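Take a look at this one chain, the form predicted alone, written out in structure tokens.
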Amino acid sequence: MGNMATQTQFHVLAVDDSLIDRKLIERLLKTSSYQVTAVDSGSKALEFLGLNGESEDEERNSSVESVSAADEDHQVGVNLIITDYCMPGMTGYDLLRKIKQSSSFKDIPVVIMSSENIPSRINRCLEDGAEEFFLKPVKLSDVNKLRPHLMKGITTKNEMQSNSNKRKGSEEIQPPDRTRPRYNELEVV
């Protein structure tokens, strides 16, 4: 059971161009026992996820150094992405759309945060796949809202594996009244 705690540590990718906000969210997430990888732009987030095919070469080269230290952590996988909305270059909304268009990462929950309370922006993000929209400064009570989204993602993966196993099991072991007679000793002529 001790391994269970290690296995269920969630990995969050935090994206914010503001150093202060990035450090705050990183600290809140670590306080809540999340593993955190923090980057300062949408392009670096895509680089970390391996979705940088559309990044410019200059951005790719500059972000490789800062992300390479996190590459070992990348093996763990990301369970949730939390991103600022207003960032230079690629906005949090642009990042959300790229992630939701990716076949590999579309099921990862994305949370957007912003210091600007603009209802149309909030609705657009939620309609296009964001799980939550937090107003800055992010508080511990906001971070506590993340766990159900993480659990939903884990549950969905486990259910898919479980259903697959159930199907295999039901094919192998059927009650006698639900199986066809098997004729192992027959010869085909």
Second form
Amino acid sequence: MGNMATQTQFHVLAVDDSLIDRKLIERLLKTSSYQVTAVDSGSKALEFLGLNGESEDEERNSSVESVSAADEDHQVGVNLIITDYCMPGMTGYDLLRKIKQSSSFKDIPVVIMSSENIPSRINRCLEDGAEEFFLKPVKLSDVNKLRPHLMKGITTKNEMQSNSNKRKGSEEIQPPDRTRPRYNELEVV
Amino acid sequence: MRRSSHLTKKNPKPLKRVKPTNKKRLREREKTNPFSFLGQLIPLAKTGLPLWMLGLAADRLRADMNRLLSFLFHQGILDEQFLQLQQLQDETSPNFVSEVVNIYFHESEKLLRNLRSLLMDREFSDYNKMGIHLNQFMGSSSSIGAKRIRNVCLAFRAASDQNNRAGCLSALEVLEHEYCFLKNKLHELFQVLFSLIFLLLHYHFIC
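Since we've got the form predicted alone here, give me the form predicted in complex with the partner chain too.
To see the whole picture, the full complex is given below, headed by that same chain.
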């Protein structure tokens, strides 16, 4: 499993208010050999990451490497965040925005899950930085799509400019049917 | 086969000990037996009983299980998501399916009670609140593969969107009925599994 220190075992933070869905996503991720932390709200997710809301920029300014992938300098090394969209309080979208606004964590890939197939919602999430949008119930084939995003994080850390060389074509060039909006249903936003 | 050797001996041993050949055949048989995964849950039966008895009973239980599962799938009560749950179960997580199903039962009953008490309230008007419970129920039903329940939830939601209280009430009744039906069928399914466990343990202890 994790031969090369902590880098080959990715750590995924799963956020979902439904206990059943948390159990499911946890099992799906563990089956794929990821380390999993599951929390039931966006605020707990931020807490886990060490984001207290206001002061994260000041706290993290001292750390030169601000990328997130398996960074041992941070309290927690999270390689990917997968979150439900519909949650009481902070939605998955709100969480996405907060992550992308944070200097320390904006490079962590974020994936959104939802039981509703609403193209405008899907579009908005993808435009605002979500890497993928999964329709629930999430399957093993969906979880397999996470790997390229996780690998990209590793290469970003090791070689700052090698993204374009190492990126596997599947993640952006070929949108999977289930996660990308169906174009004939798009509204003009 | 040396089965009759004990008859020719002066002090015949009681038939408690397993003959080595039977043990080996039992293990081989378990590799092709669909219930061999149970070996991780319970000790394997070290039985001296003739294998054909054990095999017949296991086959019958397997047929029961197939019949039940076919029924549930053909009637659209369950869908492929339920099979996905089975696939996620393995040695590191041997109770995954029953754990998830039990969580589903607890949550569902709570949500159904909430829905009923909301709708039975004479002054009910908070369709939003009801929608939250409903979405939760719909989500968890979909996650375990309870297709029919999820579809009834959709109809319920349509009624709720139109603030149609009567429609909501009748949808709730259908929902309660469907939930009871599913719960009974799943209990039946687990009973078949437990019967097999009982069978194996029974032979383990009396032989």
